[in-house]
Amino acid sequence: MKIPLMKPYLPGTISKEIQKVLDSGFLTEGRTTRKFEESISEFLRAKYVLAVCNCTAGIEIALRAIGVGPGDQVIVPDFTYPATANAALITGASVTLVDVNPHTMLIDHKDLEAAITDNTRAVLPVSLFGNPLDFEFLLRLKERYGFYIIEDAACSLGAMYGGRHVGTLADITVFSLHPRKLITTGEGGLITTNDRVLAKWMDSYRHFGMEPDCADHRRLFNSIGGNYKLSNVQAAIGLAQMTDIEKLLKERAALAKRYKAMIAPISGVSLPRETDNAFHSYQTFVVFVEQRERVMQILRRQGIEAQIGSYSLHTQPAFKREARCNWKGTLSGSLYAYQHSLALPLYNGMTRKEQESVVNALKEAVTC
């Protein structure tokens, strides 16, 4: 593609950081991973940060940390990547899919509350594309019903709500470090929490159930766990990028602002609403169009890598077949988002000329 959907930000300092790891001879999780976690903690002002092998594993670990398992209900928005619901189902829990607001594509407040039962252990909302959730509402609901909030913030590193970073508002938040994300380690994820007990349990679980901070010769394995670590090599990539995270966020905000100004006059294209009192990190820039598939193919033929926004899970065979997955109603908001959302190219270093090419092609596609 002449204009790709995303280009990862890879500063020249990455090679230096990786070489330090190679020279040390210690390639698996270690000091560099700790430094990367500390840089995230300092940026977010989150008390505890755990780097893991990927975001899906991170969500699974978070759910297990609060005791989610068979007999429990986890509420998930229907419009999201399948990994969100997969992680809950893997624990043995049941998943209830609820609608999203068709304007924001975030979990619908009314449908969320209607889905809560005595078995609701956790709500797993998604701060989709970098748009923060309304935590004023979510925290009121949590206080009323007593569930945990595990936030799938795969796309939202750097986003803020009410002056606080996403990653400090939910009981546990999980970010992705996939190459499409603001900060990437190739593959990887981050778990954040301000709860010491949960952090200690998750740290143990990602290390085979090992008691944290044991000396090598005194290792104790107090529980069953898995291997979910992030290596020093991967962490070095993320650590080099973290130096520039504020600059990267400002640039993406400016690119999104320019897109909005260019797109506003185009008939047939509309923009999602953004959460009030929040800062959108713009991992993805999404628009709504009619005949999305046709528009997307026209853009691709011109060398512009457009993509669907995400998936309406209840339309996918895996979730139709799964007995522990259920939903109510038409999920019309999710269906609208699934059929009309279009992700446009957005990446750090994108030029005005590239944005103009995207917008001109989009205008031509929706008017022809």
Ligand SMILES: Cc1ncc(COP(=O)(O)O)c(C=O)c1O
The other form holds:
Amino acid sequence: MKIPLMKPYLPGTISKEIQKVLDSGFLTEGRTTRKFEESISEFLRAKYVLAVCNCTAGIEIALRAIGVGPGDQVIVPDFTYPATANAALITGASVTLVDVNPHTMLIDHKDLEAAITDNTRAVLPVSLFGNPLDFEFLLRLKERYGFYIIEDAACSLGAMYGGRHVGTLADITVFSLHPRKLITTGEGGLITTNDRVLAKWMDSYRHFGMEPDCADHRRLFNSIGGNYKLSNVQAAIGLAQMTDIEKLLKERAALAKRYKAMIAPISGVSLPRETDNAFHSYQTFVVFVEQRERVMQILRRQGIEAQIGSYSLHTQPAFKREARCNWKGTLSGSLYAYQHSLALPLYNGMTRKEQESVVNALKEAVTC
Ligand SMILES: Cc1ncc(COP(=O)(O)O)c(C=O)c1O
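Form predicted in complex with the ligand, following the form predicted on its own:
Then the entire complex follows, led off by the chain already shown.
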């Protein structure tokens, strides 16, 4: 593709950080993982940060930490990557899929409230594409009904709501470090929380059930856990990128602003609504178009790697078949987003000329 959907930001300093790990001979999780976690914690101002092998596992760990299992209900927006609902179903819980607002693609407030039952243990909403959830609403609802908020912020590192970073607002937030994300370690994830007890439980769970903070020679296994660690080698990649995170976010905001100015006058293309009182981190830049498949194919034929926004889970065979997965009504907001959302190329280092080529091709595709 002449203009790819994304290009990970991989500064030269990464090889130096990796070389340090190789020189130490300590390739599994260790000091570099701790340094990476500290840099994230400092950036977000989150008390506890746990690096894990990926975001999907991180969501599963977060749900297990609050005791989610068979008999519990977890509420998930229908428009998201399947990983969100999968992580909840893997715990043995039931999932209720609810609609999203067709303008924001974020969980629909009315549908969410209507889906709450006595069995609702967790709401698992998604801060999507870098656009954060409306936490004023979510926290009010949490207070009324008493559920946990486990936020899937796979795409939203760097986003803010009400002057606070995503990662400090929910009971537990989980980010992805996949290469399409702002900061990447290849595969990887980050769990954040301000709750000491939950953090301690999750720390143990990601280390085979080992008691945290016990000396190496006196390991104590107090519970059953898995191996969900992020290695020093992976952490070295993320650590090198963290030095530039503010610069990367500023650049993405400027690229998005330019896209919006160029796209606004094009009839046949509309822009999603952004959350008020928030900072969008623009992991993905999405527009809505009619005949999305046709437009996407035209762009691709010109070497522009456009992509669908995300999935409407209730249309997917796995969720249709799953007895523990349910929903009511047509979920029309999610279907709209699934059929009309189009992700355009956006990456750090993208030039004005590249953006103009994307927009010109888009304009031609929607008018022809
Ligand atoms: C909303 C959402 N949740 C979860 C995931 C899964 O992330 P990971 O690949 O790190 O497991 C993704 C992947 O992009 C995602 O978009």
